[in-house]
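Here's a solo chain for you in structure tokens, the form predicted alone.
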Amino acid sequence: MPELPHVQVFKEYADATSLHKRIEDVRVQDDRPLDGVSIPRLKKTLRGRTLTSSRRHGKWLFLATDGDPVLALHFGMSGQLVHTTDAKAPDGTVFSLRFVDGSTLAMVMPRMLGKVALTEDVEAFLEEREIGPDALDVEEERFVRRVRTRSGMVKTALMDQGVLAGLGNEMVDETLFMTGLHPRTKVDDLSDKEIVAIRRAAKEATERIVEARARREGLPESMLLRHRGEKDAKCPRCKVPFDRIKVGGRTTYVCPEHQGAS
């Protein structure tokens, strides 16, 4: 599923492709992900504007124009942005910006689990959605407050996006895994020292990840999430296989050595 990090990435790639480029057609071919907003209105707000600007927020990717209001892209279990020249649309393309130099923008969502949606105001959509502060735009003394907010497991609380915006499944055990501390430790009986601890670690990962792209094999051999999912994964500290267990439902990786056995 892409979160905050991949999301940074579809950000800076939509930067670099399709930022002060005037939107010639707007072209849906499956309205399944339209949350709220009409095929009609969607083109009649986007045609003929100019992409200015862009901004991530969790796992939402806000992309501006020249007028009102604003486009608003999550991405579900899957999606992914695709410039191309092609006339053709890539495969599981949703919806997609084609612009007057010929080249588009398209939102390709396989799953057909995220969202396009307009706004007229970015704050109030997410309080809306009850979205809490981005996970790494949040100073270290609010995300302490932010996580102690939530008893119970801290993979739970990480995961919880009124919480903290951004961090998923894969995130979470990564930053987990980078601070030694198991998922299922109960968010009371960590010091704030521990929570400032998973902040950075978290930070540190998306640095790491967007470095490569969100490519897997771009990754350190030290991280985790360069071996999850691998036949037999081990720890690339303890050389010893990872757990797999479940945490509020979500399958968790987790070393036995250096985080506790489950």
Second form
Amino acid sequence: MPELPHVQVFKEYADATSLHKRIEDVRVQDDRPLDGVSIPRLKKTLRGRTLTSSRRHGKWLFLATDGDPVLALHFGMSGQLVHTTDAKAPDGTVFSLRFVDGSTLAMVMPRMLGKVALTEDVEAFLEEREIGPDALDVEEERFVRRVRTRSGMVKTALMDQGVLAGLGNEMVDETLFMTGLHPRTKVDDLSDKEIVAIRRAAKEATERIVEARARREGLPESMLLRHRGEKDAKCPRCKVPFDRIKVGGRTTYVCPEHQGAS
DNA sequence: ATATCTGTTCCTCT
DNA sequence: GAGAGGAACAGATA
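Moving from the form predicted alone, what structure would you give for the form predicted together with the DNA?
What follows is the entire complex, opening with the chain shown before.
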């Protein structure tokens, strides 16, 4: 799941379940996602600390404690946070934090494609990794300017985390569906007005997804995402089957009726 | 057994 | 150099 809205849900989940709790024990079940941090250092950094705040930027979630380095999490293709009232960690857990109240927060990521890192400086971290401004936290004019740093297909530009952070395959399909634009449209062929509409659509889609707590069944019928993955998915607006094409190497849903031609 | 999948990075070709 | 496509990473699921 993890695109911007999902990570936003994880952030709110972490805040609700784990903020202001002292970490009694840290366990690392699988060290493959650890990026530039050893198991001992991760444990030393977190044990005895209290989670004080969280911040999302794009698809990254940063968890700060009352100690020094900040924990940086990327959920890859399959990651999520799971809080339990006992000490058991689910299958596919990367690491888990046991709090003094006996509850556990686990990063569960079966496919292990995400990242666990530490950083002293979140801004520097984002810069090093060439992560652009958060897609929802950037003002209109800059959003347009960022998209215009690319001249190829609009879907590729929007999925590029260096252009804008947070939009992935599904979010981009949803925003282009909402704005009636074909994913293969060249950025140079878009008006500023159309790019602004994409920004508004991304905000709206995110709100709906967060409201649904990232559950597909909780989404309005009118959204593409509600139908994505169904066998004979039809455009809820035009009632015609979606085209499934490849754009930027990713499966892309397009309504042949209202999303024009490329 | 084969194909697909919400992300990212690296490689090749144009 | 920029853009596009493919492969690889890993594991679950159809």
